[in-house]
Amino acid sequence: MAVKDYIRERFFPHLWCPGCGHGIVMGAMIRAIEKLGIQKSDIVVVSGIGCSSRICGYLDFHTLHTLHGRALAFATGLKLSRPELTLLVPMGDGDAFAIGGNHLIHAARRNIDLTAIIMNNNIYGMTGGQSSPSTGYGDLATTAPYGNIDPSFDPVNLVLGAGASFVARTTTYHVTSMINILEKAITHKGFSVVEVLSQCPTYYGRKNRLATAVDMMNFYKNRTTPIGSKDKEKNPDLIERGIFIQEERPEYCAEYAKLIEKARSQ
């Protein structure tokens, strides 16, 4: 199938700002699914609210456009009722770390077979450029005109600590790597989290002297490094990217099915 066969062309042109990284993420999702050969009828995309959640409307799969921060809750219910389906949950930093943070840590704890794709642009883009839980210390935002004083979450450490069995980080600059990581995340039997550093030139970039999408993607190129690279030893401020963990653990739906069988046999 061609890439255009996976999108709802009637909803284009899209609403993302020029230079937004979320379209790159959507393209990588499509190419990963195409390479895996999964039928469109076997995929459900569940999103919440935010710039990233527009993906739900643009992709020609079964889709649920749900409440802000509650995408993982809806996805959990759907996966339990239809475990044979492949569920993708694209989210932003608000959906994932703020109002949806509790759902994120418990989905990781349960190890339910969902793929959370977190587009982290370090700011609330849709609602006017407010600081988010992933806005860096000292970064500027609409609600932090003199610099943010809140320490930011490290999403990777957060979900590792909560028990996710597949955790990765990539960027919109590293598209080929992103496609490969998404393939592995989607086929992993357990809770998969892929953090994608995605540029927001309209708010984050403009306020933090990264004026264009190209500037921001060059930042991802120059300020990230593969896991275990010697460059990290020389420059501890570099952000690591790649797959941090990929382990086989008991999956929640499979364990739930065993529980039902046990109850029936009593």
Contents of the next structure:
Amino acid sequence: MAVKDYIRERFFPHLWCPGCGHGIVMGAMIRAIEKLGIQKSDIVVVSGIGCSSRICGYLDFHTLHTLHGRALAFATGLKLSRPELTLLVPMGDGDAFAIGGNHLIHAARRNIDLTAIIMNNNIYGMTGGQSSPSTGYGDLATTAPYGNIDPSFDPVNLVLGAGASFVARTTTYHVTSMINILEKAITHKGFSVVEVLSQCPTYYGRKNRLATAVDMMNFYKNRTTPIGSKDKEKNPDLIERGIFIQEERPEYCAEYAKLIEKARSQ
Amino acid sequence: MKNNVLFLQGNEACVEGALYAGLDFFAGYPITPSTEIAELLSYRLPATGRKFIQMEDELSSMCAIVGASLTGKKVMTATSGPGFSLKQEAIGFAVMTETPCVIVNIQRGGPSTGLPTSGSQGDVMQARWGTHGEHAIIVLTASNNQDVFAMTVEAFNLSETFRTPVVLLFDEVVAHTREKLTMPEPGEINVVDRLHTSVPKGTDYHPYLPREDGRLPMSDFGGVHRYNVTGLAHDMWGFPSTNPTIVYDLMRHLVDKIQGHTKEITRIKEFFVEDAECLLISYGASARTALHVVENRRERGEKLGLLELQTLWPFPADVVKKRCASIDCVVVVEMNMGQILHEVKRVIHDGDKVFLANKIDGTFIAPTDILDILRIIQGKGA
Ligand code: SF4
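Moving from the form predicted alone to the form predicted in complex with the partner chain:
Full assembly next; the chain just shown is listed first.
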């Protein structure tokens, strides 16, 4: 199917700024699903609040646009009641790491079969450029006018520590690899986290001397490196991308099915 | 029928009612004094192939049931005071998205952590207005196990009929009182199932276009119709809109579908009201004490009656107004500082004849708390 068969054209034009990374992520999601051949009616997209979360409405799947930070909680209820459905949960960094941090670590702990796609642009875009838990030290934001002093989360280690069984990082510059990673994340039985570095030229970029989308994508190109590369040894500041973990572990809904058998036999 | 008589707590009666109504999915978080509901359902639901999940917090429990409801399941969560506060944002989401769900709040003393193991009726206004924004909601209560069961079934029925969250506003006293429950036979109480759309696959389904009767047939997530559900103001497709006409119609629909059906939603019980000169109005655990006083005084020939409210919201204004019209004095009996009192005063336009008998110290309201007020009203001194 063509990309346009997966979107709700009725609701275009979309609300993202020119150069925003989120459209690239949406395109990659569609291509991954197309490659996997999953039927549209078997897919549910659950999102929270923020620029990234608006992906939800544009996609021709079952779509649920929820509350700030709570997408994974809604998705958990939905998945547990219909385990045969494929659930994708697009989120932003404020959504996933700040207000929704609790749900993120607990979804990882349960290893419930959801795919969290976290578009990390290091800023709150929709509310106009405030600092987030992934804003870098010294970065400027509308609530960090003297430079941010809050240390940021390392999202990959955060979810690894919480028990996620599939963890990957990619960027909007590396689209082919993003599609590939998303395919694997969606196929993986268990909680999958894909962090996508996705540019917000409007707020993060403008405030931090990366005024255009091109500047920001060059930043992703030059400042990231495949996991375990030689470059990383030479330059430890490079951000690694690729799949950090992909491990078979008991999945929550499958465990629940066993629990039901046990309860029935007692 | 002897086998159908159980001896149990109010919380257990609520569980029995929920299962009778067809509960498929429960999400919750431990909190006193509602925890028994979660504990029991963790045992009962999986044994019949249904789902129970203990979530990481109160907020996620509320979110999880909304997610599950959209797949066509009957859902419930249970909590108490502080947990009810935490759930409010997601209750508003269920209001806005018209997602059927039942929320049990076993009231305890507040504000804040307050009195976790004491009865109270301090959340009447929170149940009505707890979530932000203009909206309507259905709130039911009960004073004994039989009615807890019946109102729990009603809560599911009304939630499906009106596509709205329904709050079961019980209290610690009722929740923890052990007494008899006669289990109704299957079919004895009507059970309303979800209204599904008859729009076939391939034909446009408008998830938020009300039928002529105001109802909105649903399509399950995972079914043939793919649509958007959002907490933003939305059009008939469920897509965000700021168009004033669309927003106005949505707001009116959300409120009118409930306020406009107050009569249909009203559940009350009346005791000795026909010839009453003085009327007690009460609900929940307080109504037990009120009934005791009424029965006792009737034996002495006093013309005292009781109107027990089981629907608190939408407030049954017409019933209260009609009942109070020929009454000399009205005493509202509740365990707060007059939350239903204000409603009664508001609707009968004769505030001077309305009095309050209440209790707010964590102890259960006693007959003397009501009798003292009656003596003052009758000019007999305190
Ligand atoms: S504010 Fe930033 S994140 Fe939001 S749409 Fe614009 S560029 Fe994208």
